[in-house]
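So this first bit is one chain, no partners, the form predicted alone, shown in structure tokens.
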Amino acid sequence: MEKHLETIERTLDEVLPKGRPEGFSEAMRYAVGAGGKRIRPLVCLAAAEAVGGAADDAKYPAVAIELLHNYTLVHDDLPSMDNDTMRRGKPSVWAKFGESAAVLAGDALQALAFGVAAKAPRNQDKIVAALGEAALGVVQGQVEDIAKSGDTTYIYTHKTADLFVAAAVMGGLAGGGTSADIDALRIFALNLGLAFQFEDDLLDGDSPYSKEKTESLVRETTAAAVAALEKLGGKTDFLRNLANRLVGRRS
């Protein structure tokens, strides 16, 4: 994992802007470097290996999904959305830099994500399309969440799992995976994303289901994710271990 994390941090530093406008560049770097676990880019790198490719093939798609993820967090925290002044134990971007700067930093992170994704060594069109699908899906999930539609499956699938799916699919495409490989990665990542959200609900104590039902959903979706890996011919230990580590996590 350490090697993958080093790749992610090094590539993030490479692609994020430096210099003018200085405050703006600082806000973008602050948003991305504020203590995230890098789970989605780790999935992307490992997905490339799971289809028989090299993790380095997926470094730009991996960073692209992290940029997109952090754009969603910057905008989620805005006063017009969740009005959160703290993120990962630090002031949120809008609380530190101002609301206008946060909107612009989030917009820039999203735009940068697509340019970075296009730097993949192969299947650039499909990778960018997968990123675009996730970008739309996460917004659709947020709209339903704000509207309090009550459709938990729809909200969790789009607001949370879509980014996991994009991470895995982009990694598989960057690694040269077959159509069957990509299908297996979709199933893996959809269930991983749902398990991640159900576990979050347990940690936050705000699940729409009972504790017992939520724990059962975590186990079911984790098992489905791990089972999907059996269809892949590359190195899958990292993805399998990641899925199992997310169960019962403490943060």
Second form
Protein chains: 2
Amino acid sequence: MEKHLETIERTLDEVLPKGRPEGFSEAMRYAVGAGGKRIRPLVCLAAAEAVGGAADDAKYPAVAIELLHNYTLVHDDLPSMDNDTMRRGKPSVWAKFGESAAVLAGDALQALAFGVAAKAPRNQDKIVAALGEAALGVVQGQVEDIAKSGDTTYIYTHKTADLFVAAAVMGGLAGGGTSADIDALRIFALNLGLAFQFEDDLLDGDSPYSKEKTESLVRETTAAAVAALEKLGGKTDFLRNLANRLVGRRS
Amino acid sequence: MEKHLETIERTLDEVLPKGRPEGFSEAMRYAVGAGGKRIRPLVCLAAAEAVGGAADDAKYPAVAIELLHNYTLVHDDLPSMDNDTMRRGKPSVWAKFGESAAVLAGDALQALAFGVAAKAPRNQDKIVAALGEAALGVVQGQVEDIAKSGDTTYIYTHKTADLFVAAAVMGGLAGGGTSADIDALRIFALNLGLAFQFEDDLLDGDSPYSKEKTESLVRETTAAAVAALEKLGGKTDFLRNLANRLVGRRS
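After the form predicted alone, can we look at the form predicted in complex with a further copy of the same chain?
Full complex below, order starting with the chain above.
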């Protein structure tokens, strides 16, 4: 876990721009910040190991999914969207750097995410396709959420779970997994993403379902995620522990 | 030319979402619109032919560069950016669909661009890397333009020429070009992009240089673009005509 986190931070530092335009590179780095839990990139690295590959094979896709996740937060916080001035206890990107800089920093983070994903050691076309599908899906999920369409399954699947699915699928592809491996990882990550969202709802006290129903959904999706790992031949302890730790987490 | 334009419009229609969320799919399609000149995707298709490949090999990268170009226009028009209510004689995306929809439609178009580029028949990793470099560069160029840094070479190279370079390089890669071919296409497209921007400045009567100096720059960059084509073994007439037609165009 420590080693994986170190890989993620080091690779983020490697790929994020340092030079010109300087204030803008600073805004991009600020957006990705320190102190994120890096759950999605951890899933990506562990997925490579779960198919019998090396975590390092997945370091670029892992960082790509974190860049993509952070761009969505930068744009979600904009005045025309959620109008949030704070994020992770600090001023949001637009509150600190201005609104146009935040639009552009988000745009640049998304561009960087794809450029970085293409640096995977194999299956680059499938990896970029998986990232592209998630990047489109997460926006479509956000659109239905803003529109209050009321279709919780659609919104949670796309707004939240799509990034988990891309993380796991990209990690499996980078690690050289078979198509059966990728299918199992997809089922794992879809359920993990839903469990994550239901648990978030419990923490926020803001679920579309009753507390009992939401708790039951957390248990069911966690169990489905863990069950999907049985089909994988590599090291799955990390993913199993991650899924089990999400149940009853504090933040 | 007609055939290439038909390929572009048909492929755009194939890849743009039709379904849910419906109003949002409509906003994405509106953003890409009809009536664009499609210069960048035409360069991409012709670049595949210029290295001896088939234009059809480059149809997905061609459409990817057009999606990327249109997302930048959607975001440039936002109230927090240029605050333009009109684009190509019609309401801009934010003026028609609202500001948050325009942020998200731009985001989705960029995501789609990368997903589509990965569908090229070969060299997908290099194609996505080229698109990623341009997608980051175009934002960095815009940042320096907004900041009025005064470095015209930096701004024009990144804000305008990067997309032409990606179009030509992706087309050459999709068509199976050698690395010498790709180098020649890069020089061609950099100069074409600069010529395009200088000619735009003349049309707008708004150049950082005198009229005479700008006209001279158009001629020099056009000549450099055309000269670079000499090194290519395939059909280069289309690219040569395109470069020569840009000089003295009316819009």
